[in-house]
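Consider the single chain below, provided in structure tokens and representing the form predicted together with the DNA.
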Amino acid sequence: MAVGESATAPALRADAARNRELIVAAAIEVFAERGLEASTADIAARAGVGEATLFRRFPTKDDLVTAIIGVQFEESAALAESCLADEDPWQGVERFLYGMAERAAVDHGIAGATKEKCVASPTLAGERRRILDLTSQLVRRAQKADALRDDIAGQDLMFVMSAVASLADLPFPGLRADLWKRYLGIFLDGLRPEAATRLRPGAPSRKVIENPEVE
């Protein structure tokens, strides 16, 4: 199963394709362990591949990161679709936030970079819009069922999730690793209709969120 780009490329040789997968797999591992500032040398070593090979496939470290984020976006979209299939709309929202935050919590460095990269990369921006679409459906469905406060939109869920996930690697020794679930709980309580008070800055307009200008 190909992991990244689609056809247009002039067809990779067998070993090259295999190495590409090895590199992507190694990068996911290493980034998750040491964060985004892990060196390309480390990644190449983990993949059992020369550094030049890595750079032939991904001309820039950024390109590699972008490719990995692309993979994760596909997983996220799949999760969102699965949550849309839940019979209980609120549980769909809950499961989505939970799943997204959990993955962001495991892949330590990635989540932070995701935001920047999907502004810089048009491909990623498109993928992101698709996820945002699914998220908006989740929100509207829950709102129609009176399970979710009315004054929020899909993008709010994304931002909330990212805030919670940022709590994943608190450096204090002895803290349980899943403490972020506690704060997701508080957030979820704040998302119920009963809890709603007026939110001061309004939701960002759809136009701004859906079409982040590529600089």
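Switch from the form predicted together with the DNA to the form predicted on its own and give that structure.
Partners and other molecules omitted; one chain follows.
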């Protein structure tokens, strides 16, 4: 043990890490249910901690949103890595898009408010780059197997997922919660190389996504 280090320090650090995880998990649930207007008191109560504990970990709601997006990026990267292990390259692409779109549809309560931070926050540049690298690997792998049209880029998958997930925000009562699956199916058919027509304009630049200029 280092000089001056208390025997309780590791336990305190473990408690702090556990509280952070509980708060982030609770915030994801509460924001998904009620939007970003939900109170920090509601989040603290869901996490089973005091509001003072929440503010020690996350002084502002913006800090909490950044932490949520960080967790979502980690989950997305884990999904992409799992899909890269699929024996069938096309199935890897398909499973990745279904998994991402489903998660986005479930989390639509916070998606709109977090969109700018997802695509523009310098703090999350490394996470964005990692996801783009993984999606590019998924694309190249499927293209090598002649299962995916050759004019698709990794970043195209992210835009497809975002477009499909946006269906959850359509202002039409009575729409099925899983309607996004229908349109993702249409997108997936369009990714196949058979009878593909040339896409114009070209894929968006990776640089725009990795390092967007925020006014």
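Numbering follows the first chain given and starts at 1. Each form is matched to the other, and the largest set of C-alpha atoms that superpose within 1.5 Å is called the rigid core. Note that this is a predicted model, so its numbers are computed, not measured.
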query	finding
Smaller rigid segment rotation relative to the larger between these two forms [°]	20
Inter-form CA displacement between these two forms at Ala47 - rigid core frame, Å	3.9
